[in-house]
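Below, in structure tokens: the form predicted on its own, a single chain.
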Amino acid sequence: MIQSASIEGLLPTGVTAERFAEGFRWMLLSRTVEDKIAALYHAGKIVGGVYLGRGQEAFSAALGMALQQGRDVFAPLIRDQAGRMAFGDTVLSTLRTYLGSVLGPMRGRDGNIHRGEPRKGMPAMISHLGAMVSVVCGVLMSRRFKGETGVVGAASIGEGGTSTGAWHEAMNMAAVERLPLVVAVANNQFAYSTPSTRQFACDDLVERARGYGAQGISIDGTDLAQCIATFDAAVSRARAGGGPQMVVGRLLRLCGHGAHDDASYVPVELRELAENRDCLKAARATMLTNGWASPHELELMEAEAYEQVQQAVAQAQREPRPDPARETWMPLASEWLMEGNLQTA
């Protein structure tokens, strides 16, 4: 049972036992979805690339959970699994998309990775991948047009990703027309096997916010309640009319660039630097020690992410598979707008 109150002084203002507990759920049940994506992959189960959010679930988690479903928009990348779910995605949708699955978001037409669903404030993942915070620029940019207030933007983005044309477009159209946006940079020191100091000389990409008007805020990415307090506070002032907020996130990518890497470019050493730790087993740590759960509450949380993860695995599997000869490969956005026209007549 969690004591909020055995907690003051311990959390960052606003971040109670509660909220780090969910966070905690999600970044354990992406690890889960993940390590189960790896294994059907290395099985040939899933066709396409896969690309892991290991090292990355504090970070991705805590955005998803400062934004409002059904209100904001949300363009999370390859490995924002975690903050996809807190975003309102569910393990089977994941699951279908990646075993290609005709009930799936993407009806099983596209890459595993590209997957969204833009009626829910979710676009679909662009692999270029600056070009993902202009399109959230354009759809805030569209909601103005239409009169709408109150709406929150969010694109995920690698350091990598930064050194980008469409990135800096973005970032410099956002900080003009002072659009609600928020940027989360994972600074996860490698772009593919490309270090930051081949990326970028200045000493912390947050001074880039600076450079184009915008707010930032440069945090450890493996704390969840650091993460949780810095996106919420973001995400407030960007409602509030504050503008554009770059949240930058110091990290290490505890894996290859996908399935296929197994990352030997990354030194020994850099592996074992306290602030590259395990994110996951940072926040466990954190339950642990503060008495929010007993080793065998935190047990059970981990066989029930197991079992959830089977269970979608196994429905998925069952699942037919689009039929070349049937489909009308009709775009996406097209059938749901149909589909919208039919249930309004």
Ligand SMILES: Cc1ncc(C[n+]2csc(CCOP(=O)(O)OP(=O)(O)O)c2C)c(N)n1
Contents of the next structure:
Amino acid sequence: MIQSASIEGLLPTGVTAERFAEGFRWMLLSRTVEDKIAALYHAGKIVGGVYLGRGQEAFSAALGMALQQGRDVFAPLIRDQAGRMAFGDTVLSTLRTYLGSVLGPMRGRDGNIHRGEPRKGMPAMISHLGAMVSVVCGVLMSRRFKGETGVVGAASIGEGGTSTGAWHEAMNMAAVERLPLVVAVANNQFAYSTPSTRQFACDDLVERARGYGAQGISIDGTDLAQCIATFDAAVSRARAGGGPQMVVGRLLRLCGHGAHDDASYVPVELRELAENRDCLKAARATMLTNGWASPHELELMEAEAYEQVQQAVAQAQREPRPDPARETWMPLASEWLMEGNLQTA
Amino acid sequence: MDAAGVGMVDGRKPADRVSITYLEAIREAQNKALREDPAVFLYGQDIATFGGAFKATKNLAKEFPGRVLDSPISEDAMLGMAVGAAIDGMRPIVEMQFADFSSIAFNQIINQAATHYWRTGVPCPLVVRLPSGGTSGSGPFHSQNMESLYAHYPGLVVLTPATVGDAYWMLLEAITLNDPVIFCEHKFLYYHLKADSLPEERLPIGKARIMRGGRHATVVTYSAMLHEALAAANELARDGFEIEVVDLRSVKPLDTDTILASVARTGRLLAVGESFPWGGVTAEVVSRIAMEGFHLLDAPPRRLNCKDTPIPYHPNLWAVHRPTAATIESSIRDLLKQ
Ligand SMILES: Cc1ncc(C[n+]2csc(CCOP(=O)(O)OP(=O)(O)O)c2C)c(N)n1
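Following the display of the form predicted on its own, present the structure of the form predicted together with this ligand.
To see the whole picture, the full complex is given below, headed by that same chain.
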């Protein structure tokens, strides 16, 4: 479908047609998964909340693509379905978690976006915003102690999360240790319902990078090519010893905070601004105008993504849910220290 | 963890030494752990060249270059960092400069470290050292005891050593556990408490120790209050009362069996703790004995804690804020009359 990267197959950012198409596929798959999850939620099939990354797929996918699973570490956050999958998470593990399958990584003990596989380099986020950045610093410190070089750690955050003490502490720590950390700040203009003007007072969050001692880059988070080029470069700089990198992407959350929220607090005028466009539509248009896919090929891709998601839903729905009688109720690895197990005789 | 490996203290063999303090035991345990396990590293404020606010890491940075690191004043990030390293296979020991400042790390301890194994199946082996408890003149923010708070949360092991030997052996055992451990070391004992040498006798974590046998009443306590309780028991012995004193050693897990067995012998219970009176370890001890050993009791069980105010700065106030040998003795006398 895609010819090898000829001069025509390059975007002004230097991103090849192949790489752009890969990003587009992750975005499309992410949107398809999330549309399905939202539908399941509204049909009452999901226990608990549903948090979507609609409008943030380009920024998220580009970060996931820039990293290498097996080598790097990635702590995704609320709106990272695309980046998670680009890093190695699967549609099936997503649905298993949302549907509470015991075969999913969280086994019904935690749900939705609070999932991860630490042994595969993806820590499982806790809800408390800002708290995962220092955890990534710790994995990077560990790799340093073990003498592993060339490892990069990445963490995502929203503009609201950058107001936490945890975030400031972790950014400062990363800079003091000059860790190969890449943070992706998705400024989607609202933290739940709170507009950015009530969140921070500088013109652009990227100004803070200098204060931390990190390198800062501010981009249009709806432009897939720019996102790919920026994260590829930031990850390379971190890998080469350039210290922490802070990438701020401007975009708009094109959905509510969760599936329960209609985002009526987002003014219509704002939604209509060109800069707040839907990144998936923009990437699709780029695919077409550059001749990297025909309308028919795009439809095939969409149908393929849909089919993949349907299969995962069907499988996860058939799988067992957690059984309280078979649950170990064991929060300690040192099982003998649970009071019921103490040998005190 | 063999006794033969006890080794040098401050560059001297134990045999050459007059004595070893509780603080030195903590330093020695870290020294031994660093020597024996390359996964161990130390992280905390002023702990490298300076050796820590209390000198619990004196000389360790020199002996183990690159493994004893000064941290920024960022308790949240310090613990987050430790969690990241722990889940990646390291065994971090984090020193809080004072237990009181662990309030800033509370989120990372109770939500990140304590839930990790349960949520993901990946263990999170780390030790947080908390210089705890009151010393004269330290005031509201350098005197707190946090064990009851941390014991409240599932997924944590909470230790409160009261002796030089326990400070040493329990810290070494804590470092080998695949779980987050809150290690509450009492600042009052740092310099005051000495042993002739590092005792070879040790009990595993999870077992309480009967420090003194008796048949008239049981005092259950831990950490610095153990020594106040022993002094009270000595006083009462002059009047012919034999008081059994149980050192919990670990508040989570709590060795209910040993307490029950003691109360079965004495029929009377006083639980003593230095922390605030609402809830906490002493309330837990009393509630367990009320529930499981009500039939063993000849008198209502009692609790003694510090006063329900912030911890005062001035020695005149501080001396009566926390339980002492005198107040413990008087509480036992009341208990014996009932
Ligand atoms: C420390 C903390 N406080 C409050 C919350 C509740 N909360 C969850 S998401 C959210 C808004 C987050 O906004 P932002 O960081 O900008 O990310 P976005 O949701 O816009 O992607 C809030 C307040 C939380 N998870 N953590």
